[in-house]
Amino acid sequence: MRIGIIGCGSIAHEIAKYRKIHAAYDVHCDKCSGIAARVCRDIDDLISSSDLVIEAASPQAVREYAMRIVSSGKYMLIMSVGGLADPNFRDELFQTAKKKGAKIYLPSGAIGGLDIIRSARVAGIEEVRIRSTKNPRAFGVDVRGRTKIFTGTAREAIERFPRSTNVTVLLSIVSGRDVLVELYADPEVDSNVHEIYIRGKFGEASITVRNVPSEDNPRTSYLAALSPVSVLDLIDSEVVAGV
């Protein structure tokens, strides 16, 4: 399978390390340097040298770009979920993934337990809450002590914290509903922290995710990077455990 990415920044140069790239595309092309064997010059032209596009770049380039993919009848893997946060924009496209036969993945990325969330979707699910806690420079903030920045719905917060509440909107995604986000910054702290419950028809779960932040990107957890390659080895198998 030939493998493209766009957007050439830590994410990639991280799945580069595990994965073999064929192709890459970024607006910068000189951040594609050792990440592909090929530098596209545009998007169409990694569409076309593609039969899987990793999106790695941000909310925008995935509006801008995800519909040209999977209209092509290409598979898709998005790490800025964010991106799909207008659930009119979402819908659309994945309408178009099923006529076209693609197929898009979305990579658990800096969380868990959204196995358990599916399973619980089936029966119903009545609530889903995430508080997440960042260093104040991965949320572009300037505070002394722990400090809530934010609270509202996942679909605010994108728009508020684009590069940094991805999660937010995978969520939703995952459970079918708008999710209740807490946002705190807090200047002690050198991980990313993700509370998440869920309550339903099931019972109640917590889960709790400490995350070292990537060494080149704060705003971007090292487990986010790692999973794309996760999906990419369950896409290869024979056995896929764990859904």
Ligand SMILES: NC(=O)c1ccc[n+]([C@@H]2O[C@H](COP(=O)([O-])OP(=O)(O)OC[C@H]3O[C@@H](n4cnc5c(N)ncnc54)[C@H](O)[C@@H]3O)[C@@H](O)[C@H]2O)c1
The other form holds:
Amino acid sequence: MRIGIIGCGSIAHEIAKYRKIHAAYDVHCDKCSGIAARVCRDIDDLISSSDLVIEAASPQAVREYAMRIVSSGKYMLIMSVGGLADPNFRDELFQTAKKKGAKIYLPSGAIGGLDIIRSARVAGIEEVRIRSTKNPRAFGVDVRGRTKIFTGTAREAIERFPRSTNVTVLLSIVSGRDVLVELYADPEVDSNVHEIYIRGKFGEASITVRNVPSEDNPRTSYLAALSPVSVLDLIDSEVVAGV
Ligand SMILES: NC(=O)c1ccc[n+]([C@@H]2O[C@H](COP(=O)([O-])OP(=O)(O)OC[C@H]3O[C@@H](n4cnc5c(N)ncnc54)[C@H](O)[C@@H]3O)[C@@H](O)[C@H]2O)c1
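Next, give the form predicted together with the ligand, keeping in mind that what was shown is the form predicted on its own.
Starting with the chain above, the whole complex follows.
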């Protein structure tokens, strides 16, 4: 399977350590060096050079390119899940994938517990909440002590903090509800901490993930950069365990 990638930043560089990337496209083409043998001049060039396109660029890139990729019947793996926050756009994209025989993969990224949410949803979920705590520079805010900077729904969160709240939209998609989000900026914290609470017919679960940030991008958790590699492993594997 020829893997193509949009966006050659910290996630792309991590993926390239584990997987051969056939083609790459970035608005700044110099960033593609060292990622892929083939540097594409535009998105159409990338689509025709790939069987699976990984988006690791921005929510804007998802809105701009996803429909074209999926319409071509290609597989797509989306990291900037925030680009799917608009339910109308999301439904249209998912319907197009169905019609064209494409597949869309949304990796677990910086969080865990999505397996529980998927199973719980079968019988009914009553509540899903996420509290994320990051260093203020990851949110682009300036605060002195631990400060709650946002309370609201996932859709509102991604509008205010499009680069730092992809996981809240992912939680909404997997749970089927616009989840409640609290964001804290804490100058004392160096890790990206996600605390997730789920309650449903199955019982309840609390999951805390304390992520080490990527070396070259404090907004991106190292685990998030590893998650697409694990998805690629699953696609290739005859045994699909732990999903
Ligand atoms: N799902 C998750 O859990 C999760 C976690 C971390 C990051 N992310 C998202 O993944 C994406 C990539 O993260 P990163 O840390 O590698 O970012 P990065 O800033 O290190 O790299 C992004 C690259 O994409 C390029 N780019 C941006 N917009 C583009 C466009 N429209 N077309 C082509 N290239 C474009 C930039 O030039 C840059 O080189 C971000 O949107 C980030 O929010 C998701």
